[in-house]
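Have a look below at one chain only, the form predicted on its own, in structure tokens format.
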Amino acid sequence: MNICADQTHNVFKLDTPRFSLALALADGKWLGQAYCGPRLETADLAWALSLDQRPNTPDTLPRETVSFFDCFPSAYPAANMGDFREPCLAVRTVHGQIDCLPRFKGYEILPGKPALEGLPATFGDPEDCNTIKIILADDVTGVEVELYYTAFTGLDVIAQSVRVRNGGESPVWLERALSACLSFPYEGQKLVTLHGSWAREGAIQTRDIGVGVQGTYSSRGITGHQDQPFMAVVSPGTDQEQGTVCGMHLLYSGSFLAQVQRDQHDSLRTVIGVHPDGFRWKLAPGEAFQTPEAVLVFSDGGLGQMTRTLHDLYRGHLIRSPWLHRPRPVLLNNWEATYFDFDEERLLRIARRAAELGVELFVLDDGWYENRHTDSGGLGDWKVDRKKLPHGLDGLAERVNALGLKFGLWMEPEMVSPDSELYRAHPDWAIRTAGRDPMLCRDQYVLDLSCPEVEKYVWEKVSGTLKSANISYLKWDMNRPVTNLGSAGQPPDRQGEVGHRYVLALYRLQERLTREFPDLLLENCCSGAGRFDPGMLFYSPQIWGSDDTDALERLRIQEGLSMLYPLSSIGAHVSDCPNHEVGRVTPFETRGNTALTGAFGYELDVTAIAPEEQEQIPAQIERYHRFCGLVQSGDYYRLSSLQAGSRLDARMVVSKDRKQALVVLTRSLNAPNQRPKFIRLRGLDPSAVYADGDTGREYPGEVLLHIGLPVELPGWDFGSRLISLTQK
């Protein structure tokens, strides 16, 4: 059992392979971190917990409970509570006051993990994992807030949730329930968080951490392009190969925050969580709410090490797709080939000939419903346009097959167009506040899915649509963010719950959709990566990674979400050049390679592309297919950064036997004048001999490690090279 429970010292002990997380109670009765780090056998530390925090305590000196709370690192810190940091808690009473101080009332180990009712988390066995629930509560008002830790056995991960009920007379509100709090000293560490934009998503940013709060967020009612819900406390010095991480990631798809404090006495208080602005959830007598999970990884090998560590997690704890590991279909997106110029013909002379060069699925993007020539009308109807498909969608997908291609198709559910049948019939079935017209992004609105009608409406639309022909894959898409954040069909008194609700009637959506097309290959979308976080890997296995598809943007792009999600998650194709989005010109060969890494297809008229790129297709999609279980599985190392300001992005994937090894070179511009260089390898046998798959040379292990593997590219800018590593 990696979870210990020492009466004694009134000490709860949580130990994964190389750290320790203890929480122990000061007077017995309030709860707190008193070590997170590197593995400790010992489990009495409940004395770092009072020398760390002044050996005075609310009973011993009760004249100073104020000081004692100002200063005491609280397992779950509650607002307005002589606790002047960044809260977890905060309960309104029906005074109108905010008011909770939770005490220690018991506890309870569990072995394997609960799951999380409606909600998605990581899961695992009793030889996986192991949980303890921690029983909180206050007197005064009757809240009682369960606290969920999971230590995982094989991982250095902690999961933490929590439940918060009511259990008094009178309802309350609670205004902030945030999902997990770690607390460190200041020893210099910096900030690692993610951010971007819109064809720009997942920039790595470190920074100082100075006295006050910062951190991340969105409150966009999804994660966004712009943010990731994540971030990671570092030591002094840390790289991919060296330094200790503490990472927080928060398994949520609407508005989140993630901070860290630096405070007077230079301790660190680190929360992740909804986000609490326009937050508001009432809670009856009885009523429970449960906070969403918090992922907190661990790593005392740099980033590199935490990037493997929640590889795996979410691998083999988190993903339950059938298609997690097995071989998926390449392919072709008609999006960049036809916009919304298309009919049944175009359609199928492009399916025809990617056909021929080995692509194995179509996919019909925007545009193939009534009123739906640009992008604002129809959105909500999905009425076939029988001018462009005189068949419909069923006899499309049979011409499809016929072709020897399955059939995949592109739909945005949670969206109304003004322009549409639906939006002029239940116009009231948009999100917006009262008396006031909703503001247009995309010329469409949001719909409130926090109705239970409004979420029927979705489900047989979509359900309907899949049925109604042979559909063996689903871009599920999501183009806006969310404003005017009210209901019509919520009271006001749970008017603040309206953004919370909207998630979980997705991950309702989401769930139902999985478990009655169990077969279906599910790719999530929003604009992109703007909904690309660890809440929709629990219901698909690729998310679509960015709009923009120019090769060079990708390995920026790839290189960020990949510090945090598995290589084959993440939806990568080749797209035409000049690029749609930035007009480079980038060789076929290094779109090819960029994609290789990543959930592969391509993007454009295969009618249309220069003869000789059409013949590298094939080539192309056997190399996906010779290396796509490697990519699915095997172990993710960052060689050489682009975001760092290499010229040069490196890198590698090794299977877990490290017998196999794919190393993937691309320069950004060539520059003249270069001395040869060597890139270190990482991940391989030291003893073992490794044989180049091309050119047959062979390479020590430990010459790889140490030397390095000579750099050879193509002499012009943005040139690329596959070099396939076997183990002798």
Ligand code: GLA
Contents of the next structure:
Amino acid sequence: MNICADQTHNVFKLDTPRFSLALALADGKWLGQAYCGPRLETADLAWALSLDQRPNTPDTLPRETVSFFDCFPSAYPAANMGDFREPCLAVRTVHGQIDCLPRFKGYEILPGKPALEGLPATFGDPEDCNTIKIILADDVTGVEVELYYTAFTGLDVIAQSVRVRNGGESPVWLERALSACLSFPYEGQKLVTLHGSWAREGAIQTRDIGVGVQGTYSSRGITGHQDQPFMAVVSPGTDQEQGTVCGMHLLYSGSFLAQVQRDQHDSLRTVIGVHPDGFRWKLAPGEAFQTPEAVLVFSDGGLGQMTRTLHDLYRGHLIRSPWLHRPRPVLLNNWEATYFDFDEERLLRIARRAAELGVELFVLDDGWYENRHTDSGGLGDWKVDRKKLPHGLDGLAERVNALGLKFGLWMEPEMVSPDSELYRAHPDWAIRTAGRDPMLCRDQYVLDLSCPEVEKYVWEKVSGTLKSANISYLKWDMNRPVTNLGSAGQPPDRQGEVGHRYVLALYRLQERLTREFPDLLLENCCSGAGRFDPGMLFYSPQIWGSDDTDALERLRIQEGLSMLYPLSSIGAHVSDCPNHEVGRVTPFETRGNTALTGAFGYELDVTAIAPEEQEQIPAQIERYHRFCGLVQSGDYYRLSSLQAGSRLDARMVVSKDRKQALVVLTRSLNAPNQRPKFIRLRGLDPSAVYADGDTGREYPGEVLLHIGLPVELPGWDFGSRLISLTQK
Ligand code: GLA
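Since the one above is the form predicted on its own, can you give the form predicted together with the named molecule too?
Below is the entire complex, every chain and molecule, led by the chain shown above.
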């Protein structure tokens, strides 16, 4: 058992292979964090809570409780109770006041991990993990707080979530209920976060932690292109190989907050959870609120080790799709090939040639339904445009299938266009505040999924469409943030619930989709990576990585996303040049190599590209099939980083048994007068010999690890090479 409750010392200790988290009680009732760091074997840790400025607890010095709470490393700090730092809990009572100070009541150790009702969560059997539920309760309000900590046995991960229940006799309103909180002494650590914008996702930022509050958040109703629901506190000098890392990743797809606060005594408090702005959740007596889960990930081997732990966690304990380990069919999506300008004949022409070249799945993107000739209009009605598709979706799917291809479809189920029958009939089905038209974004409104009748309508449209034809794949898109948050379906004192209820309804819809269409390959999308978060990965094995398909931009974007997410979850397509977003021309081979370490596909008119490019496609597809098992299950190493300023992007995947490896090297701009360089590989067996699959050249593993592989790239801009190594 990797969790112990040591009642002699009033300590609860959770161990992962290399880390420990210890919680302890002060005065037998105040739950604080005694320790978080490299694994300790002893449980005699309660004394850690009484170090520094906290010699006096409320029991020993009742006249001075504020100075105790203001520096106590509370496990779940409450607002308005003498702790002036970032709180996790704010409860407004029936008196209109913020009031709640939960104290320890009991605990329970549970084998394995309970599921979270209605929310995505990591899962595991008792041999994978164990959970401790610590119960706190407040005598005045009757509010009970259950803190769930799950420690994994084979991964340096603790999953945390919180359930707040109103055990009192009057309603209360939660104004803040975050998911997790950790404390550390400040020792010069840095803060690592991920940012970006539309078509520029995945930018890694490292900054100093100053006194005060800093972090990242989204108030967009989606996680957003701009900010990942992730934050890591890393020791000074941390890089891919070395350094201590404590990351927090929220399994949530709506507005979030992730903050670190360096306080007056140089202590750090990190918190993560649903964004409290605009959030207000009413709990009638007996009702409970479940927070999303936060994954706490630890590494003493730098960011690279954190990445590999997260990849293993998400592949082994989060992504449930049967497609996770199956070779995904190589798809061709018509978006960049035709945009809205297509009819059945044009689609079939592209599909026919695609099939000849080895493509396996043809995906029809936006524009297949009535009143959709530009990105204004049509959303919400989902009636097939018979002028473009005279044989309907079923007729098109049949014809595509007859070419030997599976058929896939795009939908944007959460949206409605003002110019639609749906909106004309139900203007109140759009998310809006009373008496004001909602703001337009991409000429569309967001449907109010918090209303059961809207959720039902969306389900009927999605499931009806999927049943109307032989559809093997769905791209579920979402192309704007949520504004004017308000719902005609909720009473005034529940308007603060609309944002979270929207996310819960989205999860219900996706859950139903996975249950009723178990073989469907689902790819989520949000104008690219606008909702690329672990919450969505619970439902879909892949998410579209970015609307920017330029190879060079994609290398940067995929570098950022792959710091957290398994390679096989990142949708990556070969597209045409000059690239539609940045006008850049890159070699076809480089575009293929860039997409190869993702969920691989094409997004171009295969009949219109040069014959030499067409001819490369069968070999690219053959290579994808050769390496996809390795990419889906191997250990990923970042060897050289464009984001860190290098001209070389180098990434590597090594099979778990270290018998096979794939190295992908891509240059940005070429430079004159370069001396030969070596790049040191990682993860190989030093005592083995590896053979290069193309040249047959043999290298001792220790040489590849310590001297490296010669970087031999074509002598032009954006030159790229794949090196496949197999143990002899
Ligand atoms: C979003 C997606 C694109 C494409 C368009 C269609 O931008 O990210 O891939 O599907 O919508 O409108």
